[in-house]
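Here's a solo chain for you in structure tokens, the form predicted alone.
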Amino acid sequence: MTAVTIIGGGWAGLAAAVRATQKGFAVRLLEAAPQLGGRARRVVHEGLALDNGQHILIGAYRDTLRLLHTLGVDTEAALLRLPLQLQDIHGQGLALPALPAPLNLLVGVCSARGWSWADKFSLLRQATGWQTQGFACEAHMTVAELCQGLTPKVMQQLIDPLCISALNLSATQASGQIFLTVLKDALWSGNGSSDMLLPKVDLGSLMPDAAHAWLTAHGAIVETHQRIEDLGPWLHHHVVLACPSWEAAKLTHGLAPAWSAQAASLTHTAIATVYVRTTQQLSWPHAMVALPSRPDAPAQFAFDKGSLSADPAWQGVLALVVSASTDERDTITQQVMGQIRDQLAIHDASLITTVVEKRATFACTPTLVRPPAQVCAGIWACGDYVAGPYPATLEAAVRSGFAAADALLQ
């Protein structure tokens, strides 16, 4: 039995090693931190399981829930389901409906609420555009550029908030043709793929916790607390990179250089969870809202977590989501706060804790040039900042992860 030492135990590195132990590999994982799950993990604090940044799947998702059906995980008892909605506290903005594709388009934007017909042709006249051009443009080109042909309700309502939740950027600096991949994928790959997937458990218990049960049972080992500073002991053998790219361009500086000074290269972008609880009762019209934001107000979305859980330690927790932040924690805390009191009108809100995840993800920006997945012979990487069509996302990360295990046959 050939043997394959995965480093990184993230979703990239979970999704390799259930493949490759699928494949007949003798794997062996080995995760630096206490716990696996890496940059979509779980986050106890004062004995309250939260994430370290509330993580959204989509109905395109398929090889993530591909895996979540392999592990065995019930993805109807650990996700809701929810046709895509970027509205606000008062319904306003884009909701689709429960119809086939591109059907639930067309209607949910003529019957968007609080958008002019000037808004809405906008829309379908851009859209319109982009599946003709195939779903391509020009690779200098930003998001801003690309929808150059949109109205500032559409784009402050709809296109803002759907580019920085997916490139974690914002538009004027996000690549147009990651951005216009995301689309595609999402509006116009079948029934179901623009559907918004929340986790009613937290990410450890999504997907991590189920793969360390699985590999376990068969046959593969999992070890936690183990840092790899040095490859030499392990390249008798097959090995794949599943640890951050900073992490991996530091373990190949002397095997690949060119592959190393390329993930080294790459920049990174954070984001933050301010997790608060509040006694008032919420009248939101779905589990997750949009909100206005600007430099001083700074969150983009807000999630009753209590809505998506019969847990009674949930009951009344929000989490609210700031990508692409830039702001220390106490500044960000403050703002964010303040959000809750005056666009959410929540006034008893109490601060539970704030997660800054600094590197959440690469700046996905235009011309960008990933590093590639094959780092030299023998030697594999995997994650979502290796070249693919996706940004940085749970899907980008499990389709590297069976990537690099397929390509150990090769």
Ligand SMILES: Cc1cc2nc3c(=O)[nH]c(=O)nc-3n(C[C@H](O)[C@H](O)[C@H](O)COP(=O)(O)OP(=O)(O)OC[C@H]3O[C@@H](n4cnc5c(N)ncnc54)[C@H](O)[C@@H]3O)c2cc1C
The other form holds:
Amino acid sequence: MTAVTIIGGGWAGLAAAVRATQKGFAVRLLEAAPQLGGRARRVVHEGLALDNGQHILIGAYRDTLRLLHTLGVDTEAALLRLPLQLQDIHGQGLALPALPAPLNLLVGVCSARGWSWADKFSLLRQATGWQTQGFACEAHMTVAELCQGLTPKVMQQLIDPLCISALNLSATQASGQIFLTVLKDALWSGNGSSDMLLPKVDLGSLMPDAAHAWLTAHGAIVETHQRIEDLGPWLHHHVVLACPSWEAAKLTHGLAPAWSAQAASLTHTAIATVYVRTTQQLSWPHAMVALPSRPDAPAQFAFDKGSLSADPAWQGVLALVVSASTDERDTITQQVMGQIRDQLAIHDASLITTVVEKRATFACTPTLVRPPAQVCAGIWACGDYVAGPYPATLEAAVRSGFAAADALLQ
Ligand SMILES: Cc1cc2nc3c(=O)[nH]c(=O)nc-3n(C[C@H](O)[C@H](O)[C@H](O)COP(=O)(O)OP(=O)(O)OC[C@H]3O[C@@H](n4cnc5c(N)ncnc54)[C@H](O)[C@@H]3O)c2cc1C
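Let me have the form predicted together with the ligand next, following on from the form predicted alone.
Following is the full complex, with the preceding chain placed first.
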């Protein structure tokens, strides 16, 4: 059996380990942290299982769903599937009906609450234009430039929240081409692609725990608390680097300087999640609501964890997400607590914890050149930052993990 060492046990490394094991490699996965999952992991706070950040999957995450299926995860039980909606607590904004695509988009846009016909028409005209141009735009374009024909309301209630949640960057900074790819896969790739899949369990239970059990049952070795500082001892095997870009850059500095420099050049943006508890009865239209975010009220979305799961521990727990966050933890917490009071009319919220991930995602700007999967002979990289069509997402991580394992055979 050919041996492969996988360094990093986030979603990319776990996907690579599963695929390589399926292909008959003797897999050893080494993870620095005490737990698997990386930037999508369980965080236990005073006995309450939360996450390092609220995550959303979408129906277009085909490789992620394939991985969950391989691992035997019951996706019906673990994920709440909802048609795409970006409505506020009053039900204003876009919500797609449960109809076949692309009829769902047409009906959803025409019936968007609070939108004038000029808003609706601008979106339909722009969307038709994107489709006619094959969802391609000039590489230098930002999302804001791409969307110049849209009305301010469509920008505020649809494009800005979609862009910030998918690319973790504002529309004035984010890559138009990557945004178009996400739109195409979500909205024009068949029934269910645009559905939102909200985890009903913590992220550890969603995938990493199942991957650990599957890998062990299939003969792979999985070791946590194993930070690799030097690739030297591992180079007599195939190596897959599944650590984040900044760690991969350090490890390959002497072996592949050009690749290492490219990985090191990526910049990152933060995401903060504020978890609170309330005893107030909520009458939100959905488990997730969009918020009118401003610099001093920075959360873009709120999630009612209690309506996602019957678990008594999650009742009354809310997660408020601040994508592309720039402030320090205390400031974010204070501003979001004000937002909960003023925008959600919740007056008894008590803070559980605020988790700030400073390097949540790489900054997916126009013309960004991402490092390729092959580092040098015998060393591959996988991770959400490796060259590919997607921004930093679970799907990008899993796809690149599968691709790295497939490359081992070539
Ligand atoms: C708060 C937050 C919210 C997000 N929301 C969403 C969302 O809603 N939807 C979505 O699709 N995506 C979301 N993402 C992005 C998604 O979580 C990431 O794209 C994905 O988890 C990246 O996985 P990865 O395996 O590429 O990298 P990582 O998760 O970073 O995994 C790398 C692993 O390598 C380990 N490691 C590092 N150095 C070493 C070393 N020297 N030796 C051994 N191991 C090492 C790390 O500990 C880590 O476990 C979010 C991210 C964050 C942080």
